[in-house]
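So this first bit is one chain, no partners, the form predicted on its own, shown in C-alpha cells.
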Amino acid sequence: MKKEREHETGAGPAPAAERGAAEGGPGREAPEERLLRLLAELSETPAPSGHEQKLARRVAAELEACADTVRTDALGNVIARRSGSGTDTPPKLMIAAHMDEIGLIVTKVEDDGFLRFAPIGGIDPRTLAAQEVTVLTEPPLPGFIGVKPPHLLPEDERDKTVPIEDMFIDTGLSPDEARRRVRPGDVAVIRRAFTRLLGTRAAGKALDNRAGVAAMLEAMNLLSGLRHAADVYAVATVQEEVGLRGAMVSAYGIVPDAAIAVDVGFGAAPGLPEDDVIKMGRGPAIALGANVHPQLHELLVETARLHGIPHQIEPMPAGSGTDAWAVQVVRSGVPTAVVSIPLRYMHSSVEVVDIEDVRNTARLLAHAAAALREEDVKGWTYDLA
C-alpha cells in the first residue's frame, strides 16, 4: 500500500434504512455481534487456495437470504445477484472479495513420519515455527510445525530465519500411520481461534480476506433495505493468493459495467513507514491510481461524504495486488475500484482488524451500489477532447 492522503468525515448513526435492514426486533442479535460472529466463522473455516469448497458453502448459505440468485462456477467462485429496480438495461456492478487463504501443501511423508511441505501463496517463513496446523485429510489431522532446537544449531544459523525446506509437520503418528493417513498433495492451514480483543478490535487467521468477505456479505444484507437501480453481483472469489484466478474468470462471465474489489491494506503499526500504511479505526481506504477508474473513485468518495462514512484516500500508483488487477483487463476493460480494510500483521495467523472498519466498509459498498445509475457507466470513458 502506498502513500496515504488522509480524508475523514464523522461517522454518525447509521441511517434508518440501514438500521431497518441490519437490525431485528426485540431479542434479536445486535448487528455488531452478528458481524463479529460471522467474521469468526469465516476466519476459522479452512480454505487454502484451490480448496475453498467448505467456505464457499458457508458463504452461499449467507447470500441465499439476501440475493435473488446464488450459483458457483467451474472454478469455485460463489456468485450472487440482486436484481436492480431501475431500467430495462440496468448497469451491472460486481463486488469481489477473495475467500481463499494462504496455506501449506505436503510434498513428502518422510520415512520417520514427519511431513515436509511447501507454501501455498505468500507465506512468511518467520511466522511458521511452532505453529499449530490442521492437515485437511478426512478426518482432519492436527499437528505442529517443528524445527531443530537452537541448542543443536551451528552458531552461524542461530540468528537466521529457518527456511521452509528445513521445517516439518509433526502429527505424532507412527511412520506407517502417517503414510496411511497423509499423501503428498494434501493441504494444511494454520489453526488459530478467532479472538475478540479489547474495544472494537479482533484477531485471527485469514482475515485477509475474510474481513472483505464479511463486509461484502453485510453490504448485500444492507441492500435489502435500499432501493438500487443496478444489478449487484457479489462474488466470493477463489485462488486470489496464487494469481487472481477466480476474479478473472468470474468477471469474464458476468461482464460487469463496473467492479469494486474489497480487500485488506497494511494497517498502521509501530515501525512501519507512514507512507505505506492506512490507519486502523479510520474507515475503509478508497484507492486512487492506475488500477482505479477515476469516476468510480469519485462515486465512492461522494457516497462516503453523503452518508457520513469515515474513509481514507489511498494513493496506489501501480498495481493493487488485488482482484481489481485482474478484473480491470477482462474482455475490453472494466472500470474498477479498490476498497481496503486496514489490517495489521498481514499473512500471519494473528491478523488484526477493527470491526468498525469492516462495518463501515459494508455501509460504503451498499450505498455506492444504491447510487450507481445507468447514465453513470455510459459516461465512464476517458474524454480525449
The other form holds:
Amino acid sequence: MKKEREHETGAGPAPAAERGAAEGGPGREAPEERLLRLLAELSETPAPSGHEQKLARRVAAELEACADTVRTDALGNVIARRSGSGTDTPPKLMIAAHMDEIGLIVTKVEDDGFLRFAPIGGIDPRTLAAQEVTVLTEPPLPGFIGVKPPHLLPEDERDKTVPIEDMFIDTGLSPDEARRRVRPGDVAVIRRAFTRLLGTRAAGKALDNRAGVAAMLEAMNLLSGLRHAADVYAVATVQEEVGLRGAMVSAYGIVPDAAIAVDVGFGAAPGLPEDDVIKMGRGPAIALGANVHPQLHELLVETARLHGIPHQIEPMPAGSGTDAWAVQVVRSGVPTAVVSIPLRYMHSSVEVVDIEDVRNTARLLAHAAAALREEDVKGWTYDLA
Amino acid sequence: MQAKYSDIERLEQLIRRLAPLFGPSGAEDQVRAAVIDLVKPLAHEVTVDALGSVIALRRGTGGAGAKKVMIAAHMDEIGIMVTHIDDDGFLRFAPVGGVGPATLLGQQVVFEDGTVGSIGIEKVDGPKDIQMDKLFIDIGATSRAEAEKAVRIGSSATYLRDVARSGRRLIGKAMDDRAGCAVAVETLHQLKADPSPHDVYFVFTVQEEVGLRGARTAAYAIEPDVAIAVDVTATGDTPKGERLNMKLGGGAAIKVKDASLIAHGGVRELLVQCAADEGIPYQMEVLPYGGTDAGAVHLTRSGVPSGVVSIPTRYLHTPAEMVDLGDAAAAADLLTAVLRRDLTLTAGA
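Switch from the form predicted on its own, shown above, to the form predicted in complex with the partner chain and output its structure.
Full complex below, order starting with the chain above.
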C-alpha cells in the first residue's frame, strides 16, 4: 500500500477530523462514554434472529444522522449509504455487522403451562440453567428456566448438562393464562442488564455482535468528518446466527466491489489455547485466510499503521463464520475482509468487551473506507501471469 | 370432515395418484408427467425449467396490489441409489436424501422400470449393527449380467407402496411431499373456479430432499414478491414422541421456524389472520430441525418474503407416512383463501 492514502483521509490530520465528528467539540462527553451508552442500549434491545425489527428501527435512526439514504430490504436488513465524492464511478464498499442475537423459540405450551423451547442459533445449553428470560410477547413476559433441585438429582445426572429439549420456561402463569398469552413460535432472550466493569470493559448479552454494530455506527459517524471516494454501505444484517442469511441477500442487492464484515472474535481467557484467541484491549483483529482478499487485508493493516490504530493479525485458515463468508461468494464473487472485536465468553449472556477495542475498530473501518480508491478495487483481480 | 373450499374427495384422489409414483431426487420424470397432466387444464402456462421443476402459472385478475406469488411443493422423494453390483447380482446402494437403514430393512423397493427388489442384510450381531453398508438389494438376479439387464450403477429405487386409508387418515410412502403437490393442484382448481388477483406460479420442484435445489433455481427465474412452500412437518402426538406442538387433525400448520428458514413475520401473520378470519383450522409450527423449499427461496437474489403451510405427518421418511385428510384440506383451504387476499406485507417481526 502506498503512503498517498494520507491525502484521502480529509482536510486536516485524521485525529482532528475524528475529534470533530465524534466528540462534537469541547464540553461533550468522551467518545468512550458515548459508545458505552450506545452499546448498552443496543445490548439490551432484544433481537433474536428473524425478529430484529425493534433493533432495526433503533439502528436505522442512528444511521439517519450520518448517511445519505437508509432503507430496509425484503429480509429486514438495514442498509445505509454514504455517497463518495470526487469520482463519477465510486467503488462500492459494504460494511456488514449482524444485529441479530441467539435466542430461544417456544416449541410447545405444555398442559401444565410450562413452555418448551428450541434454540435460535448456537445456544450453549450449559449457559441456560436457572437463567432469567424475557418472552417477547406483547407485553413481554418475564420467565425463568427451571432446574431440578440438586437434592433430587439422580447420581448419573449430576455431572451432565440438561439437553435443551428437556428444559422449560416457567412464567408463573396458570396453564390457561399461559396458553392465552404465549403461542408456539414466540421467541425469548436471556434477560441481562448491560454492566460496566472497571476500566474500559463492559459485560452483557448480545455483545456478539452489538459491539460490531456499535463500531459500524461509530465508523459511519466518523466518516461524516472524512472525505471518501467510495460509496460506503453500512449494513446491519439479520439472521447471521442461523446461517449468514441477511448478509447473503443484502450483498446481492448492493453488488459491492469490496466488503468488510465486522464481528466479534474469541478474546483470551483462562483455559483457552493461545493459538485460538485474540487479545482483549489490543485493538481489532484483522483476519488473514481464505475468506480474506489479500489486498483488502493489506489496506486495513496499512490504514491501522498509518493512523496509529492498535490492531492484531488473526489467522483464519478456513471459514470465518461471519457475514464475510456468505458475501464472498455472492454473484460472481466479492473481495472480503474480516475485522474482529475481541470478546470473552461468546454466546453467553456475560460476554465481555473492551470499549477501546470497539472505538479502535470504528476508527479502522472509517479510515479504511476513506482510503479505498477506485483504482484499488480495479487492481484487485488475480493476475493470469 | 368438511372443508371450506377444497373438494376433499378430489384431494384424496390426487394424493392416491401422486404418492405411489416413482420419483427419488433427480429422477422425478414419472411425477413430472403426472403433474403436467394434472395442471395443464388448470393453468395458463406450463413450463419445465432446466433442472426439471414444473412451473404452472395461473394469471390473476390484476389490479392495484397484485403480486407475483410462488407456491412451491416438491415432487421428489427420498430413495436409494445403486453403487455396486456384485458377481451374484446383489446390489449395494447409497442413500438419496434422509433414508435410514432401520427403516429400509425388510422393505420392498422398486426401480423406475418397475423392477422390484427386497432389502436384505448381512449376518449381524444385533440391531445396533443395522448399518447402511450391511444392507443390499436383492432383485432376484443370479448373476451380475442378469442384474445389469434391469439396473445399472446410478439407478435409483424407492419404496414399493400404495396409499391406504384408515378413517380420516391416509398412509403411504412419499406423503412428503406428494400430499403437498396434491394440495397445490387442489388450490389451482379453486383458483380456476374463483380467481385470485395475483399471478400465482405453482412450482412443483425437484431435488428438495438433497438440498432444496429445484426451488432455488425456480425462484431465481420467477423473482417472486412473496413465496409460500407447501410441505409436510413432524408431529409430537405419538407415544413418548418429540415435544412438538403439531398434531394430526389439528389443521394446517403455519411455520415459524425450521433449520432452513425463519418465516417472514408478515407472511406468517397474514396466514394466521387469514386462517382465523375464515375459520380454517390451523396450528403453529416450530420444527427444531429440517427444511423446506422456502429455505432456499427466501435467500434468492435480494431476498423473498417467505412462509410455509405444512401438513402434519407422522413417521416421516418411512414408507408408512400418515397424514390427516382434514389437515391436507385445511392446507388447501388456507392457500386458496390467502391467495385471494391482499398480500401487502407488514414488515417482518
